[in-house]
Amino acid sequence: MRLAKYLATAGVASRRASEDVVRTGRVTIGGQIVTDPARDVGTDDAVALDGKPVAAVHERVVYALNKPAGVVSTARDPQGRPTVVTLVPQTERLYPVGRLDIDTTGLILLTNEGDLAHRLTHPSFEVEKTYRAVVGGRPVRDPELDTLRGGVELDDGRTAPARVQRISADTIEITIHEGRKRQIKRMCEAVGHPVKRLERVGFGPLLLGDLPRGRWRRLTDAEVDALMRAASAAG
């Protein structure tokens, strides 16, 4: 494993940042400054940062998951319906990454870090997440939209402002940083538009693209740097 990642999956840093520390001068392996981030690191070198031992427990992964409608957003479930953990690779314990509502599809994340998903899900970081909704009644017209974008008063309180743009008359895309509970469709059901369909199309940086539906994809480093700052920018 090289240096910088080495370094990133010990949860020093991104693995971008990471690069920026080694060449520094602020690591070392077996007590010699290394500054090349790519220097490649075993499992019997002895890493050190500012003089203090770094030890890369496990490596960081993050999977994108198009999930179907019917799968539960959770590790495991008492009822024994089908989770989103059980259709990614299970060679260790995973986190989903927030949750979607069982009949809601979309762009879910697991991880094995779970200070990243923390990260990622507490309102505090402020991650957008874009959705994209299907709804019923009449056609969605101007008002409705400014309304949603100023923000909605629910039984939880007043909305955050939110970014709404009309794909057709009867979809609309929604970017929020709130995580509340049903909170799309009912912002939707509270300007006479209840949601008939609803798929998470984006989550930070990262957009669901043609992932098909039901299968999943491991992320690259730099699209985990990316999600990394988003939650660092907003948090």
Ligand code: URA
Contents of the next structure:
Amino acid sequence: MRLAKYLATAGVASRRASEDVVRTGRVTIGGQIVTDPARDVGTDDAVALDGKPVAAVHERVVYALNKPAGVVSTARDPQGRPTVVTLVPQTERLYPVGRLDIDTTGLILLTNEGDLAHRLTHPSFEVEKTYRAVVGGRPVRDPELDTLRGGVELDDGRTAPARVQRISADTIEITIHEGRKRQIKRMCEAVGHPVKRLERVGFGPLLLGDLPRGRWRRLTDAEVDALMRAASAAG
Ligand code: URA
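Can I have the other form now, the form predicted together with the ligand, not the form predicted on its own?
Now the complete complex, all chains and molecules, led by this one.
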């Protein structure tokens, strides 16, 4: 994080005023005067203002991971299977945002803020999630798409309206904002199309894009802001 942002986040002054404070030579990092407000500061750096330590600033990080099949999306697995958390090398504890089934691939978010992970998956803040499903059975027909759109009766109640698009005879894209267990698989089964492969391609305003399977990237500040906006709009 840039030094001026660090000071502003720590409550020293506004971002602009913090820049001026730095330029006047009142700030040290590890005992050395630093006059560049854009200087990068890590969580281990000892920052001081007028010789007094500035409280360490916790930086929120959010990662997007393209989850491979065979990896569980809980932080720990009692059966010792690989977890999404182990795929993102990090010294900090990470919290997966919601769950994907072990055989589902695609976009899953991880963050160092437990509160954020909770907020993004809490039913009152449910953001839209888009899945691409390759399904079995005969070629997918319009009436089945309409049924999926309107709501399907499942054993835990009727699903909310969904956006559904046919990509090819055996592939559909479904956007839902609920997050029930195995929801997409159960919805597709209910209309006679067992899911053969399931991938999540969108989470709120974020798209999986061309992130390769098993790889991760850190979201930009703008992406995190957009995600937060989507979560508050949905709530
Ligand atoms: N719906 C499912 O059926 N499985 C998932 O992993 C996610 C949504």
